[in-house]
Each structure stands twice: as C-alpha cells, then as structure tokens.
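In structure tokens, one chain follows: the form predicted on its own.
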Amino acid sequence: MRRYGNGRGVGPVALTVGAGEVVAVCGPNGSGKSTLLRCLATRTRPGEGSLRWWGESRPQRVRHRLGIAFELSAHVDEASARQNLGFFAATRAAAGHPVTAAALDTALARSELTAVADEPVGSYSFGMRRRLLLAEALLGEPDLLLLDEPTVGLDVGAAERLVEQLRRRVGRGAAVCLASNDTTFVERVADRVCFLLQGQVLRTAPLRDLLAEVQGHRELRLRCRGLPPLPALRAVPGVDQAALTTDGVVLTALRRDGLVADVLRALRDVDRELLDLQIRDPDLADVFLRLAGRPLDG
C-alpha cells in the first residue's frame, strides 16, 4: 500500500504476475496505476505491505531482471540513441547479463531507429522518444518487463510491432505488467486485468471472462444540445449503464431491434437535440463503466 499525503495513491492490492503472463492495470486517471508499477519497480517502496520478486523482498537483488519503461523519459539528450542503449546494455553487463553489438542493432532495428542511431536524441520527435525508451526496457531479456501506458506517441505500426515483441517475450518465460487505457491494445496482450478505481482494486479477472460480460451489447456515445438526460436515457429498455463523459454520454445496452431508436425517441421527448452518435460493439471500458458506474477515460 502507498498513499500520499493528498490521499491518492494505491492500495491496500494483491497482484500476482507469473512467468509467461501479461497482466494489465487500468483504471482513470488518478486511481493509481502509475505509483503501483511505481512500487513494482523499486522506484517507491509501500508504505504499508510487502512485495516480493520471485520470491526475493530485497529491491537491490532483483532490479537487474526488470525492464521498465514509464512516461517519463530517461534519455540522455545530448547522446545519441546507440549510446543511450549502450548506457542500459552496460548496466545488464555489469549485473552479469552481456548484450552484444548485434543485439543493439536489431533494438534499434525493431524501434525503426536505425537511420538516426547516431544522432542526439534532444533532435528526436516524441513518437521516436517513445520507442527508443520501450527498446530501452525489452534490452537483454528482462525476466519483468513494467511498462507504463506503453502504446503513447506510437503510430499504427509501432504498437504492432511492440504487440509481437511482448508476445515473443511472453512466449520465452517472461512477465509482463503494464498500465494502460488503449483498451485495443490490452484485449490483443493481457491475459488478466486489474481495474483500480481511487487507488483500490475494482475487479482482477482473465481478460476472456470481462470480455464474456458484454456479449450481447452495444455501446452507444452521443453528444446533444443541453445538459444530458440521463434520466430519460437510463429509463430506455435494455439501457444497463449511463454515464457522462468528457462530451457526451455513453451508454452500455443489450443488443435488440429499436434501440437505437427508443434512444432517439428519449430525446426527443426531453427536447434535446441530438448532436452527434457512435455505435460500436463493447470492449474492456464498457465492463469498467457496468463495474464502477463511469467512463474508463473520464
């Protein structure tokens, strides 16, 4: 357990990574996802509790098995980025785990970084940052690789690639816990989630099983002139969850014929005009919001 003296922070949480498992934590922003990879990387101790690492509660005894790779860059600037990964293969050696050139290269091969490997990383665009720092964390095979909302500042290709590096990690003994929103990248890695909401464990389950809950739904985000009926709009047959969000509304529904419409005809009955609406089938943020009565992203 670690809290801060405003409140917030994480815990009391029992979590369990095992080896060859992805583990996602996700949660609003404020609920603590960052303090608790914060805690598993040795970077904050608990202030309460105990972690352990296979086993070993000495932080100095396990931190050169662990990769990590939080929002906050440790780059140095005026380096370039094959003498940052140096810096970080240099420190696996040192700990009697050797990365050799070659496995430098295909780092910097795989991040797409190899036109500018010897140029200062301060002349970098914040996507490039972004990736150099995930090659960074998977150098010389950690046996825990913690990442902090991993897929930020990656394009469409990027985030493939980091999808495949993590399952061929996974697939080689390693664990992984990572802290994430981007609900399409979770479902294609997690075997398991944790949902915090203010710092407390909402739910653990197998991602196939929170996924199960909303078969059978849509998901529906509209925007209208006015403040939201919520009201109304949770009245509306099959409507499960209402919840606002930063512009709209969204709702989580059983699939049937007329719900699109028995939602139009809600509003219209309220006098409010309808702005906007999405229509999609439900993912990882609709079994938060029917867990914690609002918005994953709100």
Given for the second form:
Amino acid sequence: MRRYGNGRGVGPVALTVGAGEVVAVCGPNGSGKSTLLRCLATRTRPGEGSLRWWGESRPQRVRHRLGIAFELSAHVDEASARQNLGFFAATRAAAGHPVTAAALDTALARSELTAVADEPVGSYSFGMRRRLLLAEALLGEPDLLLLDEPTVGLDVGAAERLVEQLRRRVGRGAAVCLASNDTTFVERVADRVCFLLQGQVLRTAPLRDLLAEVQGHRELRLRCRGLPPLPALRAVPGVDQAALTTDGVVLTALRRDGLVADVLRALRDVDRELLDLQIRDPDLADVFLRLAGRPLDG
Amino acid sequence: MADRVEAARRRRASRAHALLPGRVPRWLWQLELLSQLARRRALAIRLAFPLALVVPLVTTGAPPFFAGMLLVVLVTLIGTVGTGVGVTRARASGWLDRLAVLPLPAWRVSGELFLAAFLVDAVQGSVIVAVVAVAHQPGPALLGSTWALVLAVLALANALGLALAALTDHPGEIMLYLAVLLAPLLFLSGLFTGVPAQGVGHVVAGLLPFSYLHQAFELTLGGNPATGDPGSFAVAAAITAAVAVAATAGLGPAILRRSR
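Having displayed the form predicted on its own, please output the structure of the form predicted in complex with the partner chain.
Next comes the full complex, this chain leading.
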C-alpha cells in the first residue's frame, strides 16, 4: 500500500505477475496505476505491506532483472540515441547481461531509429523518444518488464511492433506488467487485467473472462445538444449502464433489434437534438463501465 | 543547383549530429560529460566569464585580500551552482528517476554525476589559476599547492551542489539555499573580516578549506597573510578532496531518493 500526502496512491493491492504472463493494470487517471508500477519498479517503497520479486524483498538484488519504461521519456538530450542506448546497454552488461553491438543495432532498427541514431535525442519527436525509451527497457532480455502507458506517442506500426516484441519476450518466459488504458492494445497482449479505481482493486481476472461478460452487448457513445438525459436513457429497455464522459454519454446495452431506435426516441422525448452517435462492439472499457459505473477514460 | 541542395543537406546533417557520434559511453559520467561538452555556447560562456572577472582583478592592482576573497567566492560558486542546478533539472525531467532504478549503487550514480561536473569545473578553475600565474608568477610550490586547493574546493563545492539538489526539486531554489549555506561558511572562513588570531573563530576557520584558499590566493597575488604556506595548502587540499569524495558517495541515496 502506498498513499501520498493528498490521500491519492494505491492499495491495498494483492497482485502477482507470473513468468510468461502479461498483466495489464487499467483505471482512470489518478487510480494508482503509475504508483503501483513505480512500487514494482523499486522506485517507490510501499508504506504498508510487502513486495517480492522472485521471492526477494531487497530491490538492489533485483534491479538487474527489470526492464522499465516510466511515463516520462527522459534522456540525455545532447547525446544521440546510440549513445543513450549504449549507456543503458553498459549498465545491463555490468549487471551480468551483456548486450552486443549487433543487439544495439537491432534495437535501433526495431525502433525505426537507425537513420537518426547519431542525432541528438533533443531533436527527436515525442514518438521517437518513446520508441527509444521502450528500446532501452527491452535491452538485455529483462525477466520482468514494467511499462507505464507504453503505447502513448506510438503510431499504429510502432504499437504493432511492440505487441510482437512483447509476445516474443513472453514466449521466452519474461513477465510483463503494464499500465495502460489503451484497450485495443491491452486486449491484444494481456493475459490478465487488473482494474483499479481510486487506488483500490476493482477486479482482477483473465482477459477472456472479462470480455465474456460483455458479449452480446453493444456500446453506444452519443453527443446531444444540452445535458444528456441520463434517467431517460437508463430507462431504455436493455440498457445496462449509462455514464457521462467528457463530451457526451456512453451506454452499454444488450444487443437487440430496435435498440438504437429506442435510444433516439428517448432523446426526442426530452427534446434533445442528437449531434453524434457511435456504435461499436464492447471492449474492456465497457467491462470497466459495468464494474465501476463510470468510464475508464472519464 | 543539385550540388547546392546536397551541400546544404550535408551541412544540416552535420549540425544535427551529436558530439562524438562514434563514441558510445560506457559510464554515466561519460554520457553526462558529453552532454555538457555538446552545449557549446554554454561551455564558452562558462570559460569566458571567469576570465571577465579574474583578468581585471589580478592585473589592476586590487588589494590581494579583497581580490583573493572574490576569487574564493567565484571558485565556490562555479562548483556549487552548476552541479546543483544540473541535478535538480535532471530530477525534474525524470532522468534521476531512470537512474534510480538502474542496477547501479547510489554512491556510483552520485559519484559519476559529480565527476562529470567536476571535470568541466576543473577547467574553469584552472583558467583562473593560469591567469593568476601569468600575472604574478608565483613559485612552483605555491602555484602547485594553490592549484590543488582550487581543485579540492571545487570538488567540495560540487558536493555542496549535490547536497543542495537533495534538498529541493526546483533549480531556481538552488541559489536561495546556496546563499543561506555559503554566506555563513565564507564569513566563518574569515573572507570578509580576516581570520581571528585566536579563539573559536580561529579554530573554525582552520577547519574550513575556504580560509586556506583565501590565504593561498592572497599569497599568490603578492599579499602577506598572517598564516599559510604551500605545505599547509597541500594538506588542506588533500583533506578537502577526501571529504568531498566521501560526502558525494554518502549523498547518493538522498539524491536518488531511493526508498532503500
């Protein structure tokens, strides 16, 4: 358990991450995802309770087995990607995990940074810095990868390559714990999902079990002129959940004929003009909405 | 036309290259030093500004007591400010967070940050000593011991900068803490009023390296301080350097704010 002076933080949390497993931690802003990752990464000490990595409780004994990408992609900006990467490779080598020059080149190539490898990192775009950060975390085959919002700043191709790399690492027995609300990415890589809300674990379960809970449902995201009429929308037959988002309302409802027509009629009945409507199959975000009664991204 | 375009592209590309692109640093201090050397304008200013102060000070017949006092303040500020501001900036950017979770002992991280800062500061300090040497041509023993003492005080000032960076997250606050810490230390070293001939003040000044450096500069500039000789300066330099290194190593956990 780790709480800050303002009461925010995380805990109590009971979570294990096994070898060859990807655990995704999801939750709205301020739910404690990053704090949990920082505890696992040996950066923050739990105020109460204990943390063990492979049965070891002393951080200095396990740091050489961790690959970490925090949210901030801080580098020595005046140095190049090759130089930054080379330093991290050297620290891994000093800890008994040698990284060859060829492995450095491969890491740069996988991150699509070869062409700019000798340019100062300070001249890189946000996405390039994120790719370099992930390359550094993945260097030297760490046994546990801890990734905070790994897809932030990545384009579709880079996110796809990250999925492939994680699958390859997990196939070789590495454990991965990542904090992300990118449900598309999480659904592609995670074995288990831990939902956090206000520092508490809402639910931890295998991904397939969670998705099974929303099978046969649909998600409707709509914007209307004026305040969304939540009671009227909740009264539509089949609607499970209705919650406000930053720009409208999100509904999860049982998939049935006439659902959309009923929702539109409910809006019309209370004189709300529809501005936008998106319909899609539900995903992890809808599971969270059902569990928490509030959206994951709200 | 195509040649001009290509030449312009090459010029842009060469400007875009990091310093020593073929050299991959194995150590943190190498990476940090690379970063400092790459900021060429800042580096030029850091080397030029001591000259701007020291050249008129030592060539215009300023009283050795006051000239020595200013040189000590300059050396101390050079060592403290750069390190303190640099490390707080590294914390604000998240770089220290990343260093803290590496499989490196905390003393090594603080030691390497210290070393990179010290190497650049040592060049600045040596420029000061060189100007004094050219202008006043002291004997080799006095020059050597003064130079050693300048380097040792720079090392201690670097360690003070690290200590200040452990206290605050804001680069701007470094100057505030610096004034609070340094003013009494320099006063107790007798920089403003001279070292008392006896009593507690005399003993305290004898424990602070700034008083020795002041005497060394005063002697080098042709003054006649009450105490001080090259032998005592060399001993003070050795002790000060040892204290600086020990303090730097001890400050590692506080700088990284490692939980344990």
